[in-house]
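Starting off, we have a lone chain in the form predicted alone, written out as structure tokens.
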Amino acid sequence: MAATKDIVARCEALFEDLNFESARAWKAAEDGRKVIGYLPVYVPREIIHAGGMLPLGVLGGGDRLEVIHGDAYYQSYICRIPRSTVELGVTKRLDFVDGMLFPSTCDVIRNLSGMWKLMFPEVYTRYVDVPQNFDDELGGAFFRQEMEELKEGLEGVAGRKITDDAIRESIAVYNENRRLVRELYAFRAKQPWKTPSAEVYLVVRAGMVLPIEEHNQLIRDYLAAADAEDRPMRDNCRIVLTGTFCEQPPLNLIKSLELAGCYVVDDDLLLITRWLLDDVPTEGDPLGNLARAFLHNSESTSAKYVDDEAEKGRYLVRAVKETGAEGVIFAAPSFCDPALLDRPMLQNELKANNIPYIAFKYAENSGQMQPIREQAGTFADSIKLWSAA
């Protein structure tokens, strides 16, 4: 059985590789292979996979990339992920990618999709829109048509038809991945001392660059290794981390929370891996099944339009109760409209349920973690004092 440290070391190497050598090697291994990049939140990766192509998560440059060219394309009062993504593009770190998908997240990402078309006209580029009406006959029909058009575009990149049977097979593989990620999250919620959140994040993030079948086995290996680990249990408070669904926080931020005395027992990091809450049916119309899963069986986070404002907060309260969390930490990227606009509604719901919380902002290249560690440590101490009282 592989050791935990070896699995995590491999995942960390993938995390630190801004040249995407793993994906480049996959593409070079066979003639005709294609790679389709996507930004965080949600795209139907099953359709990419069904075309024999590799879905590649492009999650910005983090704190390991100096942004020079990217700052010339965007104003300073928006989040950093579009600027670092542009930097990855113009420095040819993404020159092997055959297509780029930009999910419906905010105006910044929508505009980035248009800019990408201008910057890289030879690359298939598409903004993946999603419904804001959740009626099957309206929003469902719209989203199915959106995926049909996406499928046709991807067929042009792949040079082959993407059949319904191929999509059904891909749905089954991604169902397994979602089950494994849910199992990993449930394991962490039960025994967070055995699964540090930085490790969980690295293991899940590896799935952004690896073939999905390989990632499924990696999660299985990590779960087995973590279960066998003998790690000390500390008197940390249990918290839910939220607001981190798009621009990714520095790895040191996640580590700092645990060093400050917080076990992260749930989060909205890498939301694409848990966007759909249960298996998508593999019988019948596969695109229709994906559309209905989005409408009726996806999480009501800040990255999704919900017409019931109260539901925005209820999902967070459910996460707290289901994981036995004692508080919530709002960590939003600076200038992140979806996260920052939703925060007052979420906080009101937490107040109504007597759930303590704190909030701070970050950027993907944040370097100074001491203030965050001090704030999180004070929060953890106060929770212990309140619970003791």
Contents of the next structure:
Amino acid sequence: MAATKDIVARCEALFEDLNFESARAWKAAEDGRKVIGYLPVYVPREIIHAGGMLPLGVLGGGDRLEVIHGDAYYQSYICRIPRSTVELGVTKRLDFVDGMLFPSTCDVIRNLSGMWKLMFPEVYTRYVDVPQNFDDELGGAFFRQEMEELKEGLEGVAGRKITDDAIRESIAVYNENRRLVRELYAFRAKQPWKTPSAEVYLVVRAGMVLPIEEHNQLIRDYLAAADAEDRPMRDNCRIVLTGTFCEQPPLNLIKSLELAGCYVVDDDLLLITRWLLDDVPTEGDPLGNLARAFLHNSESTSAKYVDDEAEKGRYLVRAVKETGAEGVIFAAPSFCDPALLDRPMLQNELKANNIPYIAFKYAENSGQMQPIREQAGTFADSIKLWSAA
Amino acid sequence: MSTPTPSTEVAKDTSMLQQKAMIAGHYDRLATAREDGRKVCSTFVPGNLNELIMSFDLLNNLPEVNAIQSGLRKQSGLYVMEAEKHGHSEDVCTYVKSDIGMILKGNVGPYGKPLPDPDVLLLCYTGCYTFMKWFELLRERYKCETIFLQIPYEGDGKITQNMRDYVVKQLKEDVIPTLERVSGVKFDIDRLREYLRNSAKAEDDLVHVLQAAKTKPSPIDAYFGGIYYIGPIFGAFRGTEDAIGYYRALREEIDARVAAGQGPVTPEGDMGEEKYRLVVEGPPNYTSFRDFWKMFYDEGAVVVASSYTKVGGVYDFGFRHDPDHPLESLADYCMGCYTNRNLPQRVDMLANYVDEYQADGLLINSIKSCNSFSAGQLLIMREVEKRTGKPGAFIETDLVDPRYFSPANVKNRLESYFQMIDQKRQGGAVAGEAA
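Instead of the form predicted alone shown above, give the structure for the form predicted together with the partner chain, please.
The complete assembly is shown below, putting the previous chain first.
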């Protein structure tokens, strides 16, 4: 059995590779293979997979990419992920990508879809609208047809039809991936000292670049290895990390939270991997099933409308209760409209439930962790010293 | 470099006075809505369904317009800071914070009269992500009925049948039944048709006015003056007889200016010689609106076309509200608003404006608050420059947060831009002589 450190080392190498060599190698292995990039938060990857193509998560450049050209495309008051994504494009790190999908996460990602059309006209580029109306006949019908049109576009890239049977098979593979990610998250919530959050992040993040079948095996291997290894349990508090659903925090930030005394027992990092909360049926109309899963059984996040006011922020309260967390850390990228506009409402709900929280901002290239470590450390101390328990 | 000091006497043409009275009257109606037994619907400017709202006898209250009016009256800065004191991030939209701050301070409207709590929030989610969160914030405060109308974005630069069907179905199955229930008024499609017929008449005249800027000299300023011109039709008056009367009078006024060879009216009277013709992209700054405008007209710069005057509806390519297809036309109206169009469409529009209005170039006023407008504007500028061969320029301000208006910087950049245009002209003239 591989040790966690070997598995994590492989994941870290994938994470640090800003040239996407593994995806390039996958593409080069067979003639005619195609790669489709996508940005956070959610796109139906099953359709890409069903076309025999590799879905590739594009999550900016982190703190490892020097942004030279990208800053010329954005004002200082716009978040970091679009500028580093442009940098990846302009520096030809994405020159092997045949299509790019930009979901309706916010106005910045939305507008980036149009920029991509202007800058890379040879690449199939689509804005992926998702429903904010959760009625099957309204938002459901709209989203199903949007996915139909997306499928047709992807067929043009793949050069072949994407059949319903193929989508059903892909749904089954992604169901397995979601089950495994959920299992990994449940394992961490139960024994966070055995699965440091930076490791969990890297293991899940590997799924952004690897073929999904390979990623499934990787999670299984990691879970088995983590279970078999003893690691010291620290006197940390347990927190839920939220606000990190789009621009990714630096790996050091995740590490810093644990070093400061906070076990992350739930988070909204890489939300696409567990966006759909249960298995999607593999019988019947596959696009209809994906649409229904989105409407009725998908994650909550700031990029999504909450139609029932009584439900506003409840998902955070539930996450705290289900994972036995003792507080919430709001970490939002600077200038992130969804996270920052939502934050006062979410904090009100936590207040009403006597759940402590702190908040700070970051950028994907934040370098100075000391203030965050101090803030998180103080939070951890205050929970341990003053919480009702 | 000194900051310009506008004169205290403000010159206004008749139409400006007329629309000022219309807007003041609307705020009066809002102030007395409760005692008059009127119900109030809050909604947003882009994609607003004023004709439908009026069909249910509801009064329309527009939070962005409240923020703009607060900005013009120098009240918004305090409101923004009040909202920030209550936990709203310094990074987010200042319209939202001005609105929330105004509510926290007692919800006295910009005209000094109290604003009523809304009976319903009609969240037309058109071209701006922030709208969604804004009304979630207001819903938390008012605990009132909230209708969500999702307007799909023109990601591929067109309106598909699926997009239109989705909006029409939401109108039929969700928006209209809920408005009936909240208002207690039964929906009458013929009444809606009548309002839409009115809208189309006013829209014809608005387009005529905005396109009058193609003449030289331009009789209007299509940005600073344009903000007055769009007030009634983007606000609570589209579909009314008042709007028809206003736009007919405005049209006549502008036609008279064209006939007399006159330029625009500025706050200091008729503008002098027209030296520069600009297309402007992006909203204006409202907290120093007159200072900002003065930086243009002092230099003889007139804005001949702007994207901001299309944010509440794009009419210059032929779209009109259509009484024969009422719901479909409301759907197309919403989807066609400027910020609901993708970036290639926006580049096309702006490049065409530069050509058709014989402009010297594109100026972008990039707004810190507004990612919907701002994200991608630097690429827009380069694309328009490339296509038109005309120089572009970029300035940065904010909507209603006075902390982000730096007069010296803005003036400096504008002066440099005008010099650049001069040089470009001289270069062109020399090249012409050499040829």
